[in-house]
Structures are given as C-alpha cells and as structure tokens.
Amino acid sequence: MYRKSFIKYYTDNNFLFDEAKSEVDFIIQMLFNFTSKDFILGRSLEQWQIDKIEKIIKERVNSRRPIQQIIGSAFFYGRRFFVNEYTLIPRPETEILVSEVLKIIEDINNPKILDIGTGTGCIPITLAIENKNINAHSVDISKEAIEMAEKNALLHNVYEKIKFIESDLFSKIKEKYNVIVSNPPYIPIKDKDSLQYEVKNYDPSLALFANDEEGIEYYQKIITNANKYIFDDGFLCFEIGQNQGKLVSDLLKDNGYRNIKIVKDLNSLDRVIVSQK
C-alpha cells in the first residue's frame, strides 16, 4: 500500500505515473535494499523508513531536484555510484560507450586508459571493474568531481587501476594511450531554455553545455590535441548528441582517424562514435 500511496503523491503533482513509479522504486532501493523480489513479495517497510521516504518524495515533488542528488547515489552499469551537484547524473546512454570500450580492449594486453571529463568516474571504474587488467588515468577541471570520483573508485575497490587527475583536458597529461574516451560538454548553450527543469537547473553547466552554436567545441579540442596522446592503431571514442554523428565523424575524418564507426541508442539515435588513429 505505501508504493500506491507514494505514486498517488506524485501523479497528484503533475508527474507521469511511469515516472512516478520508477522513482519509487528506486528510493526504496537505494535507501533499504530492495530487490525484485522483495517487490514482488510485498516486503513491508518499518514506519521510520515510510517517513524517510515521505520526506525524500515531498523534497523531490516541490524543488524537482533530480531524485538522485537528493539522495546521493545513482545506477550506472548496474552498480551504485555516489553523485552530488558538481557531477552529471550518470545516463543510461552512457553504459553504451563504456560497451563499446570494453569490445575495444578486449584483445589488448594491459591497455591504458584516458577517460577525459570524469564526472563520478563512472566510465573508468566500470572498465577497471569489467576488465581486471586496465591502468587508467582519468580527467576533470573540477575539483569536486574529481573528488567524488575517488569516492566512488574507492567504493568499487579499484582505487589502485585508476589515478584521477585535475586537468583542463590534456594539460596535465604527458603520456600515451590505447583508448580515449570521453562523455564531453555537447549541448549547445542557446539550447539551455528548451532541456528539461530538471537538468538546465540542476546538472553542472561544465558537464553539460558548449558555447558553439553545433555543440562540437569539445570534440573539436580533444581531437585536434588527442593524436599526440594515443598510440599508433589505438582508439578514440565518444558519446554524442543525436544530431552530431556526422559533424564529429567529419572532424576525425579531418584528423586522420579511420575506422569510424557510429553506434545507435534505443532510440535509434546517434548515440556513440568510435575511431581508430
């Protein structure tokens, strides 16, 4: 009965009841552990842990602050990452790059990581958790992700594969990798009015926005500096916005880069690019 009643609050304040639900679901999981099927058993909860959620809920229905700042942690890969105000949510979009790396190093002995932009660190921490033998290094100009990420590396105990680096891109960097990849800035800023409430007014601008009128501004710096900084036959690969398959395709093409290869979401949509130096 609590799940309908959490719901009904929701739906009753302008929300999808899908949206809703999943919500619901996933405070309950994230602050008590539930499974499936705890679900669908019906375990109960205690009053204490009712109220816990109310509260959590109310906060969410009246600030539409993303449920995940509230309390702290997402799912990214199937595991739990900590995230705060400084560092983008993890998406669901993104587990498609970190596939798409993982078929890359498959075949490499012991091969090093860039992962620029970290965020949470998500992107290399799943990797050195999926593929025990990678050494990663891993950038972001801000302090604080770069914090939350030792965090959450420290949380999913490898701590020790990857080393996480306060850098603008690669001014810090000095040495060479098989694989680069990023989840960099790709919104266009002149887009900002038209995203949703959640994530114009919530998600850190940094990890979000690029100041060109195509969203390309990251891409265009990491790939024109990035051929110094990987290996002969090594990779560089990215997430992108739907509509900048072929404007970023066209400059690696640009660059030297080769085996260029696009990888859809669900949606059909562009969602991964993948290049070879």
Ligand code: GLN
Second form
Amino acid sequence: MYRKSFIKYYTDNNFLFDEAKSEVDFIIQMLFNFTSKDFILGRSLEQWQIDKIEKIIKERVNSRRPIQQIIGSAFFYGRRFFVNEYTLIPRPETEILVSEVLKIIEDINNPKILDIGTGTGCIPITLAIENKNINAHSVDISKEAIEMAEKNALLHNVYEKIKFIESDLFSKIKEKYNVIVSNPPYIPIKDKDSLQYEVKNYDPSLALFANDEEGIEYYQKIITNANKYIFDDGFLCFEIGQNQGKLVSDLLKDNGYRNIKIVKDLNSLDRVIVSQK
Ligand code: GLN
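Could I have the structure of this protein in the form predicted in complex with glutamine (GLN), to go alongside the form predicted alone above?
The complete assembly is shown below, putting the previous chain first.
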C-alpha cells in the first residue's frame, strides 16, 4: 500500500498527518482519478504512477510550494481549475460566495454579472455552469490572470458566456449589471508575516494584500464606485475577512445599500456579505 508510505514521507518532514493524508489523496485523484474508494476496492497504482507521485511529493516537501501550483490545478465547487503563480488558488470559502450569488440570481431573467478580480475565473465560470442563463464580464488587473481565466472558461465550455477584460477595477467597464461580485485582496499588508509559509511565499501578493490597516481598501474602492454599474435593485456581494463584517457592512450602509446579510463559513467566521442597491 503506497498511500501509507507517501503519507509517511510528508509526516517525516514535519507535516501534520491530516494535512499529509488529504494532500496525498488530492495528488492521486488529480493525476490519476483514483479515490480512496478505489484503494478499498483493491485497485493499485502502476510503478510509473508511483514514481511520478514520489517526484511531486519530494518537490512539495522540499520547496513548500503549494501542491496545486506544482500540479497546476485545484478543485473548486467539485471541478478542476488550472492555476499558476499569477492566480490565487481558489479556496473553499469562496464556494459560499458562489452559492449566495446563485440563490440571488435564481429569480432574475438572464442575469448580467460582473466579477472583479477574477483570478482563475473560478467565480464566474462556476456561476455560468450552474446557471445557464447568465452572462458575465470578468475583470482582473493582471494580464496573466485573465489568460488563465480564459483557459479555464474554455476547459468548462463557458467561454461564450463570459467576457474577460484586463482592467483595474472599473476602469474599462461601461455597462450595468444585476450582480457585482468580488473576492478582492483583503489581508492587511501588516499581517503578511503571520501567514502560512505557502501563502506568503507562493500565492500572488497582488491577489492577497490590501495596503491599509484594516484590509478594506478594495471594498472601499468598489463600494464607493459601484453605484453607476449596478441596475436599480441589483446586488453587490463580497467575500470578506473574518474581522471585516462590521466594517464592510458599515461601508455598504453609508453608500445606500440595503438588505445587508453576512454569511458565516464552516468555522463560524464572517466570510461573505451580500447587499442590495
Ligand atoms: N476571484 C478569484 C478567487 O476567488 C481570485 C480572487 C483574488 O485573487 N483575490 O479565487
């Protein structure tokens, strides 16, 4: 049983058992579509597959580069997305944001969506797969991120539904939308040293950090400018950091938004905020 020896290699190198186990399963599934069920059913890997996995695990343990970047893919909402060093690795917390937007657009005919800071494109692509009626525009300041998001849209057959635009927030935007959604950079730059090694060294800084004390720079910029880009009664939805619920909700209120709702993540921390114009 090679799975155990892979896990041991991780734990011998100071990884926690649970992390090691889930990462080994992630690698085997990503690369060879093997799940723990396959092992239980007695399927086994071939030698070339074992060699390949070993090589990847060695690189992971030695460099501490996130496994998703080494393999070049991550899972989001149960689907594969290409990632690289220019795109934030999609996080499970962001799935909550997607679920909230899906609920909102259920009642809208042909909803038009704008995603700000699209990264891998995981948000609009998942929305377009889950709701066939949407039409989205997706912006990112990074040309490399836009290229990656386009690749992911092609992979998931929703390229026709989403227009990707290299734009600093609203700078290239001229239309109005039913929903504006964003998972902007929200970690205060002063907290950089407290981040996990992998995040600090390998996730793109451009995707992580806000330059103000409280990490609300991008919420401020988006909320104070969004009005002319949202149809009446349209929605503005964000992922937020665990300490930002009150700050962002006050910003929304001050700018005339109503029906503000904060949604918590699996750890009971504030994670998503939705509001209506
Ligand atoms: N929208 C992308 C995501 O949620 C990227 C977000 C970002 O780079 N801050 O994963």
